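Okay, so here's just one chain, in structure tokens, the form predicted on its own.
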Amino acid sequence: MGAEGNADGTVGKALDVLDMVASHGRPVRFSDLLAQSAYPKATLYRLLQTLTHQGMLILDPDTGTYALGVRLVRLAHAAWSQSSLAPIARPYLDELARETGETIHLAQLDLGQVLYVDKRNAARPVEMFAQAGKVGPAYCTGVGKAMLAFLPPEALEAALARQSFYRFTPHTLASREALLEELEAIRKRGHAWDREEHEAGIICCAVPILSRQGRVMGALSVTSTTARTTLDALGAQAPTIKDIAAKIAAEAESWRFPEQV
């Protein structure tokens, strides 16, 4: 959470407060926010008032709780349409889901973490953490590692500084050194694994979505369970996943950066 001296000024502080409200996943009281916040009471109250007046938050007068406002829904929809790969990738995710019968995830990096922007459930769905709109760790997910591996050095350093290296399972890569070694292997083979690193029993094969210049645009994965398949079987899907990723990248570039005739 940002401190009173947030380098991004009032805008940075306001975004800190939005993140704080969102992190609760439910309407939250001022007292709870104050206990969590690094801001003085008067500063926090002023920020909450401004965000409420602007429709970014709503205040329930009966319960005295704050929740995210509907203006954010409009902004989120615009961001999804303009900045997310999801609208472009939709038919390709459908194609990959039909071919594999497994769960498909589309993700992008968000401040060093994984933002899941779209998903297709397996023919026999499995409950798992990753859902469209959720944010997950980059260091222990297939899509996260696939993207980290192809970041330029400066961007990679910034992303690594944001990783917690919390050990979710016995298979989690829980140190910077172990992750860097893994990223080098990913660069050589062109795809990443999730070896039950984030959730027990959940495995995946993931590939980066790269522009023609090698810029990381996102990542795509085929995900399953150890009860249903093996890493080797998922690895056999890597050429297909890479082909789909290349199609998404080509269309995204044509959409965002059309050739000048």
The other form holds:
Protein chains: 2
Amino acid sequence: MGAEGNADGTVGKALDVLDMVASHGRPVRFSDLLAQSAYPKATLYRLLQTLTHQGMLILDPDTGTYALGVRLVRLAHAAWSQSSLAPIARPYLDELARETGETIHLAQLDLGQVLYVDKRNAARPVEMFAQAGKVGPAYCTGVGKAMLAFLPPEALEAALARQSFYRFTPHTLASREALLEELEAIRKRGHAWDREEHEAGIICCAVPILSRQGRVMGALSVTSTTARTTLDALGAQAPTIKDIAAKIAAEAESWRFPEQV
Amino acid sequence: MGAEGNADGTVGKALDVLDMVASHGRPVRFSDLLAQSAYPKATLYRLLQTLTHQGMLILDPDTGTYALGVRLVRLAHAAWSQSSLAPIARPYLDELARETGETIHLAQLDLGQVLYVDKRNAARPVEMFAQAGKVGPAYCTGVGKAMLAFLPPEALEAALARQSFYRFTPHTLASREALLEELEAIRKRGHAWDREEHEAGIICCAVPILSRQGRVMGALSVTSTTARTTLDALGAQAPTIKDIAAKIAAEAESWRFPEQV
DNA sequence: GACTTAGTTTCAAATAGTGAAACCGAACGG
DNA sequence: CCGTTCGGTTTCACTATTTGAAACTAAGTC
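Please could you give me the other form, the form predicted in complex with the DNA, since above is the form predicted on its own?
Next comes the full complex, and the chain you just saw is listed first.
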């Protein structure tokens, strides 16, 4: 209910504060956070102190501003190379980028949002860290819809509840009903389109990455522009993309369960 | 005292658990963590539950293994682009890489260890995420020593207490005394050498990145091999490196305090 | 020198965390 | 097929931690 307050226990609150600091692009002062948060002064103060002491935040003594700490960078390195598909998918993304010559996205679902974990850009060099970690909407992107389409009912429900259905372009599916219909079509078709739904002129073809048990692990997409190609031409790539998604899924699974004991 | 137990409060413990999961390269089962941790079964269980509920961990229902969650990747993106010097330093690193044609490292200090936040590799393309977030020892790397040398006494003491002084090569400064002497020399000279102290055949020249008040913000190094060059030749670059470090420091400061109000 | 503003500390009350032990279900072994 | 073990989950009385209003301090204003 509360705008943000899904906090369970002290840990939840602390992580909440962490998010709050992260949401500003810059180091923030205590009072800024206080204004933004629902926590009383003393509570917030102690949380910040704890997080700082733990190295998750850094307090700049000169300005009295808090910023995210480097311990996070370290943790994230581990997270990225362990929980995400990125390290496994890397060579496959390279391959797909080479074959198609288009921009490739690898994404996972995080709290109903699309989290990009890797990217190959047709034009410019990789620039990983600057791209990975970015989030986007699920209901109007190819990767987002591809993942939503294969979610189990309860998870889908939870994800839908988090969609804003903001109309980015005239083509955006801006309602729950329209989206559900589309998801049905995606399930049948096996891949999702982005028909300029998020950004004008940008189209893409996306497929989900599914485990053997059908669990959604992520999604993979090939993106282009209406200036350069058409949906149909992009659709011709679908089998290739599916094939690569399957390879990634297979490798991810064998990696996660190496010893059957 | 306790091997690892620097936990203050519940939050500390939770983060401890997070580290524990991170330290394994793979998803871990409850019992593995239990064996490793000092926490009693029920406590550990609840911590894991909370973290999972918070999206910091992911529990694979099929295997019952925990892995770091994607929420961390998102946080880290923010951390990297906000707290670290990397985004500011990026163009300067490019410049330095172009000028020297050698491998460039940008590092910061984290709990007495060197945390690499960016890198330019002479040979291969960037590969950021795979490199950033890596940690190394401080007492036997160029960047590490450059930073240690300019730390205020208490911080230095804290950092020293965390050094292992393991002798990686015959040249490693494997004692507190030897290191302190070296740090004195670095302070006078203004830059640090790595004379094959961490890895045979690898040498580097590193300079600290200092704020106007003299606070250590990070370090910058140019690395090469004995096969390709000599310390003296590398030393000829020192003024250039210092110059670039100064630029990074200046920009970092103006960025952190944009509005003087 | 009185008066905000921003951050830090106190302390009794209340909440949330603790962990030994009991429990559960699946896998194992005879 | 039944008794046992093993990995994970839940209970519950006990306690330590967290809570937050309020008091306090240190800088700036005016």
